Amino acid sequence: MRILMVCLGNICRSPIAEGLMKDKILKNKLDWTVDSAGTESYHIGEAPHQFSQKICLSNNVDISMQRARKFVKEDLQRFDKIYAMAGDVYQEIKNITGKGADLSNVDYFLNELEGINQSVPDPWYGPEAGYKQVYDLIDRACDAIIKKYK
């Protein structure tokens, strides 16, 4: 299984999801790979946000070596499952891939956990405490993905 986590800038939500999923894949001895990307290009090459790194490290997950990259149309073929962290991200994936693209492998990340088409809150706009809430939500959704596809 090849999984891609996608958020807006690839420095907050999707790096947390990538790091958590890699950790869970290793612990469950699964032959899966995971990557992350952003639909916008303003953080390409940057490390994850300092608070994303801090919350992950406090849970023994090091994401400091990740670097932001932009989602590209070819990702549709490279990954078995592509998870959009929010509605605006899902729409931008549709825009990037173009009219008529097969989006059957693209879904909202939280559809694996709760509700229909719910967004993972973007902690960028709030205090550090928001990163803890986002981490916990992503952690539960990653567990649900592992349980579902293991």
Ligand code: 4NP
Second form
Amino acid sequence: MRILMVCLGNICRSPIAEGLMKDKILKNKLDWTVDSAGTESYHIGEAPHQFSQKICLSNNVDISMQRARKFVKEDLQRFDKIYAMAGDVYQEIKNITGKGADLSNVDYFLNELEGINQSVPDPWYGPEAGYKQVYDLIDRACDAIIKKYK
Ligand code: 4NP
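Switch from the form predicted alone to the form predicted in complex with 4-nitrophenyl phosphate and give that structure.
In what comes next, the whole complex appears, and the chain from above leads the way.
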């Protein structure tokens, strides 16, 4: 299974999701691949946010080598599962892929965990504590994905 995690900047939420999922794939000996991308261009080429790196590293997951890239419409064919971290991200995926695109492999990330079409809060504008909350939520959703599809 090829999974793509998508948020806005590809520096806060989706790098955590990529890093955690890769770690769990390794631990579960699964033949899956994971990548991440952002729907916006602001941070292309940048490493993950320092607080995203810090919370991952404190859980023994090193995401420092990741670099932000933009989501492109060709990603629709390249991945089996594309997870939007939030409603605005889902909307932007729709805009980028254009009218008539088959979005059957695109879903809200948290639909694997709880509720319907819930968003992972964007920690970008808030304090460091927000990154811990987001990390815990992403961790639980990644566990749910592993459990469901392995
Ligand atoms: P992310 O967070 O989508 O989780 O990477 C954001 C990062 C940067 C911005 C917005 C959200 N920004 O506006 O620059």
